[in-house]
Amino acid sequence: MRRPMVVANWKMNTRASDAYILATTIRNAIAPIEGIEVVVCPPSIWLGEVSDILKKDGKVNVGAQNMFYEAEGAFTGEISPLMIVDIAKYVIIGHSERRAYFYENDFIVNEKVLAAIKHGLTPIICVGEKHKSSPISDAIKQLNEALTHLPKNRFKDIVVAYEPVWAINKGKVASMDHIVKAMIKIREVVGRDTPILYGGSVNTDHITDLAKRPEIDGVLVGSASIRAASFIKICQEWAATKSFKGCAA
């Protein structure tokens, strides 16, 4: 049973008096909530500080922004699964702003999928056309050539996430016909036991609509996730409106 997911990334954002606060802010007020896996990833320079503060409920995982596929070496400013995996559960791969600002085409995105599930981390892996008139197979592609080499039995292991980058920044999420149609071709690909979350543009005014699509089972927050209020009203409204017990099967 695919579990309902909210993802938290901080992006590069947060100095470290920031990143105590809002790190142990989430963690106080996502305690009472039941029902829904809370996901945090910040900047790699705060990831073991943030996960001493979560970890002490328990309830919150950590992520990271970005790895290399290298677990050691002479690769300087990286870091590798190997120091990220005694920290956090999971690590997103794949970001339109890594591909966008950093080059990082589907080849490295596969060295880095591949390198994840080695290790013991689970990817969440993010895909999306760039324009408003591209068609959604550009995403498709996309995961397709981030799968090459994992067999699908390990497919239950990854995240997959749809972000259309043309409305990533944009205050403004697709629309709810766009975004369904990309969630059931990318389950066509992934199968029935890995989640799917919509990212782009997600804050409080879409949550609800968001949430009661069974075809979403999660969502992956940017700038709103560094408000705690907002991030919070978005767990509030995901755990309100799905379940363990009542999310997609």
Given for the second form:
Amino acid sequence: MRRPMVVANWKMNTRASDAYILATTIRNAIAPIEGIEVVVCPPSIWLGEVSDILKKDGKVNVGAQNMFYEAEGAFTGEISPLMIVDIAKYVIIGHSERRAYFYENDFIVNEKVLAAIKHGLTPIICVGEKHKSSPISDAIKQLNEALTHLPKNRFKDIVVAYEPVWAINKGKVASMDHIVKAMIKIREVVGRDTPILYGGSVNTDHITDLAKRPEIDGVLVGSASIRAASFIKICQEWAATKSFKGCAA
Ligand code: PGA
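Alternate state requested, the form predicted in complex with 2-phosphoglycolic acid (PGA) (shown: the form predicted on its own):
Shown next: the complete complex, the earlier chain at its head.
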């Protein structure tokens, strides 16, 4: 059975003291919540500190927001899977902001996915069509490219996040019809063992509606995840609703 998940993507936000307070507040609030997996992805510079804070209770997992695909070497400014693996369980790969601002293409995303798996990290693979008018098949193409050379028996070791680019950071989620359509198409590619998340302006207003859909295993939360109160509410709602509805097999 796939696990319901809530993933926080802090992006390039938080100074040291903010990260400390946010991580501590989240850890304490999540401690009594059962039935979901919560993952926090802070900026890489705070990975160690945030991981130390979150590990004290053991309930919240940590993820990196990005990594390079080489294990070590002369790659100034990059962080490698070997640096992350002792600290974090997850790594976000192929986020649309990486694709747009740092020119990551499908080849690079695929290399990163394979490297994450090779080194024992669970990649959260982000895919999504660019414009509201773009077809969902653009996201499916990205997904197929990202999974090149990954044997099907490893699909249980990945997470897919469907994030229509046009719904990211816009304050408005995609329509439920659209999200469910995409979830079904992604499920056809990855099979039954891969958790599939929705991301794009997730906030407290519509979290219950999203959680009610058995096709959606989890959410990837950006802006609402750097406000402790809203992120905690999202986790509480996800746990409360999913414990009744579960995830579709
Ligand atoms: P948002 O970001 O929730 O701020 O739209 C989501 C994401 O980019 O992962």
